[in-house]
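Consider the single chain below, provided in structure tokens and representing the form predicted alone.
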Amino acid sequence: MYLQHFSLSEKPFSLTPDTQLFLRSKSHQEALNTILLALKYSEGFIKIVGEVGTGKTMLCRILLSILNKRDIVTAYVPNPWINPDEIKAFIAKEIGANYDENMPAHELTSSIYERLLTLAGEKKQVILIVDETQTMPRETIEALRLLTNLETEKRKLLQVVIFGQPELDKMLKRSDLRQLKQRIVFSEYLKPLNFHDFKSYVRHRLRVCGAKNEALFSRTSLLLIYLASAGIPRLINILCHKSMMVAYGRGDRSIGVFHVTKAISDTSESHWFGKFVTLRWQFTWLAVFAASVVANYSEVTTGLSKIF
């Protein structure tokens, strides 16, 4: 691989989420605060809604690790395709309740009552996040709505936050859950990154993973990238990855734009700006003026020379 060759510890732009890699956008940053606040004030659901790719399993994976470094019991379900009797096992499991497999349904939901209130005794909060909630089936939402009436005097004894795409709120606008949707008090939707959090996306990764030379990247590569991601963090990692890959092929020790239009004619999910500015024809020229406008790079016109 291409480790050595760019002199780095670990893979930058791998697309399983680790949390050492993780940029405080603007918008991730916002979510994150919403949800904080959110469960300090006990709120019974709080919703995070994203495109695919935008970040929302890493930011699950951020949640849990700041709440396991407070006083407070999680349970994650990054599967949420089950069914009622089976979320409320999960649930029982997670949280330290009596459990049997052979429990009937009532005397199920009674023991997680009765482990939620001595864990409210012990003033511990009881946080469930599930991701990719849009594929949760309607009967299991409702298992989880009618848990979250538990509560004391006070407060909640069980907070949910929920993580979906758009889908999720095509869902809960079905009139069979607007009771859920009347819970949600707090929501944030993801957005893909702005062009300054973009470079400090890929220079914060490179440099987490060791890399000596943080502009790796050229100026004109990293906006080529960017328009041909639409700011997308799950493309921008596969457009990064796959234009290291041509450089390490080629022997060359940076990237420039012959190597990141290579990396985008090879991805089908590229934004359409990435294809176009590929293409072998007359409309070659106004892609280096639109490209060179927006950038007032002068190495725009010299690295698609090298291609055409």
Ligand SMILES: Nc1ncnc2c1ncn2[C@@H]1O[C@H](COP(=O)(O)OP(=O)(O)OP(=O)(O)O)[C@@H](O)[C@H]1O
Second form
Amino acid sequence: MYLQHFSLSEKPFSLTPDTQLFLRSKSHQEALNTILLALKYSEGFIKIVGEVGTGKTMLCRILLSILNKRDIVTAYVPNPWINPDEIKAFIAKEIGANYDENMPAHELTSSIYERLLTLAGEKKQVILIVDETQTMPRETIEALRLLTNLETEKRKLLQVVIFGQPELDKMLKRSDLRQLKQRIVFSEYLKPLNFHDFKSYVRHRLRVCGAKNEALFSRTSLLLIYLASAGIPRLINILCHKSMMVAYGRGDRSIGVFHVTKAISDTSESHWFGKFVTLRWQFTWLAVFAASVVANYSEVTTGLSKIF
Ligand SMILES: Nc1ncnc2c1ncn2[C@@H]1O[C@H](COP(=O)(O)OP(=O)(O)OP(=O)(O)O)[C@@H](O)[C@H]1O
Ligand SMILES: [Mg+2]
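Switch from the form predicted alone, shown above, to the form predicted in complex with the named molecule and output its structure.
Below, the chain from earlier opens the complete complex, with every other chain and molecule after it.
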């Protein structure tokens, strides 16, 4: 019904990182460029840090789809809350190494090494992508670091891209992780969307999901959503979706300040500035009006003094 009401084929603001809806925003494109260049020209770890909801998992999936098209062997660890043996077993399976459940740890490492050597012989790059790295136990990080020590005389056999929330940076300050920190050759911070990218983001999602009405959201409602989301994609999705639900509930065809205000006041994660502006909308207009009167006061008085 909701889709029909807005003439959409799919929900444009769902929370799943669907690569069909990916927008190459400035920040995401920069991070992607850094990763691809670093994978081509360097050998250490590559680290991408971003606040909650900025699009790290989405970027992991985009990266995987790009690498898989290039005939590169990839292994993706979506949830690294696992012990050292589990991560080795996981990597072994992903890269097609010999593996059985009862293999002792040292045999498993040799098996991974042999497989990596075979792949290197076939000129195939092997890349491990770890999401949510801030949750990885210390011993597992260490096991991963040791695995990346495997090398031929010419190059490392395994490259690793780690994604994580800002807690990852805090974690890397620990002295027992300094060896890993030293191995990070490139890092990038995934920034929230700027206003220009934010507008493209909303438009892009609506278009991909079949919206006919480009101006479904009024300009002011967009501005309010931007202020309340601080440009964080997940929050943008939540606020846009809730605003549409409010409009749908009232039978309205487009989204305006009223719907967005309701959505923002119902979303505790909204940025305080957006909340402030939205909930004191009339007050804000009064303040803007007063400010412009004050700003023009001197001009008005000089104008009057010239006349009289
Ligand atoms: N560039 C983008 N284009 C389209 N959608 C995006 C983009 N970046 C993020 N999103 C959307 O924003 C939402 C949050 O993204 P994602 O789950 O990747 O964030 P995250 O950084 O992994 O969050 P967390 O820190 O909680 O794991 C998802 O719905 C995703 O589809
Ligand atoms: Mg994520």
